[in-house]
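The chain that follows stands alone, in the form predicted alone, written as structure tokens.
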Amino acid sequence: MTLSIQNLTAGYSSGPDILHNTCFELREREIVTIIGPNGAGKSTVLRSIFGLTDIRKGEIIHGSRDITSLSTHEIIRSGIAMVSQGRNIFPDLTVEENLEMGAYTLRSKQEIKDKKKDVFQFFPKLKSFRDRHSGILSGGERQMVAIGMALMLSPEVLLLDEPSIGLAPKIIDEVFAKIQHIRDEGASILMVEQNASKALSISDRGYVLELGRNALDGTGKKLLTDPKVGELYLGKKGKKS
């Protein structure tokens, strides 16, 4: 098991609990998607794994290591990277400088150079933009930069928060194809995504979260064909009796 989240209850600072005894599993080389309505706590799951919430109960296990109480810096070093909602990049820096920022835990200049080469091979378009300031790029290009920053550390687990938000349909297809490629290269991916139909279609498994609690889970295919999931989250109307 790459990542196991058991009976997780979490929130922010002194506020109320957002997650209530939630459980998730991410296996090696899987894509797992969490869907649900706004306010269900989906992003809080990812932020909890990444050390950005107040965990009040439960545990998060990465491999054989308990990472529940680790700092974000320690979690990154353990092999977990996250691409936050809204493409968290540095708009005043060039594409290449952003990638270097993503490699801030690396000490070897040669290793950073090699990792940039890998990212440019993975996203050839970024290589031609390497000297451009990231703030002038399109939404899809900025998303590539954000994912590229995360890939600089060759994570075992990649957390993606709404990777398709604000993107045109054609670009969404490109981003999801890249997500599959990242999985094929060896990473495990846990994703939160409002485009439930698209996300579940490439997912090995999925979870439905409602009001911070597990509601449903199953294979991506099973959830895609579940009438309740279809009506509530995929825009499919139920048949009239």
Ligand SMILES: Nc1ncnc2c1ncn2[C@@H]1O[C@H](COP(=O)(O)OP(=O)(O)OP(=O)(O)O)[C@@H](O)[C@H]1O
Given for the second form:
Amino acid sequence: MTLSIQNLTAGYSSGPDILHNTCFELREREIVTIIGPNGAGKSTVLRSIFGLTDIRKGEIIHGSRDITSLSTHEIIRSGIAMVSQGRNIFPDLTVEENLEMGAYTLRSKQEIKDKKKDVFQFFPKLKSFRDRHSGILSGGERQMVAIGMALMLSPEVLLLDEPSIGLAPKIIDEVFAKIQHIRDEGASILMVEQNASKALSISDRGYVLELGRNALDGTGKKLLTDPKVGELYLGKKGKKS
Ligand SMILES: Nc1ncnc2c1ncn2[C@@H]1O[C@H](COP(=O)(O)OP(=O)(O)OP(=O)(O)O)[C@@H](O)[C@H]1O
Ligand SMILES: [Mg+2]
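Could I see the form predicted in complex with the ligand next, after the form predicted alone?
Next comes the full complex, and the chain you just saw is listed first.
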């Protein structure tokens, strides 16, 4: 098991519990998607793994290591990277400078150079834009920069919060193809998505989160054909009997 989240109850500072006893698992080289309505706590799951919430109960295990109470910096060092909701890139920096920011925990200049080369190979488009200010890029290109920043650290586990948000269907397909490619190269991916049908169709497994609680889980295929998931998240009308 790459990542095991057991009985996680978490919230923010002194506020109420947002997640209630939730459990998620991510195995090696899996793509796992969490779906659910707005405000269900999907981003809070990813933020909890990344050390950005107040964890009140439960544990988060990465490989054989308990990372529940580590700082974000230590969590990154353990091999986890996150692309947060809303593509947090630095608009005033160039594409190349953004990638360098993603590598801030790397010490050696040569290592940064090598990783940049890898990311440019993976996203050839970014190479041709390397000197452009990121603020003028299209939504899809910015998403590539944000994912590229996370890849600078060659993470074992990549957390992706709504990678397709605001993108045109064709660009969503490109981003999802890249996500599969990242998995094929050895990473395990836990993502949160509103675009449930596309996300589940590339996922090994999925979870439905409702009001901060586990509601359903299963293989991507099973969830795609589940009538309740179809009605609530895939825009399919439930069949009347
Ligand atoms: N930094 C924060 N401080 C306090 N409460 C927060 C914070 N971030 C989120 N919340 C609250 O936690 C709950 C769950 O939010 P979260 O962002 O995890 O939902 P979500 O499922 O990702 O929703 P969406 O689909 O809209 O992105 C919401 O009620 C939200 O108001
Ligand atoms: Mg969210």
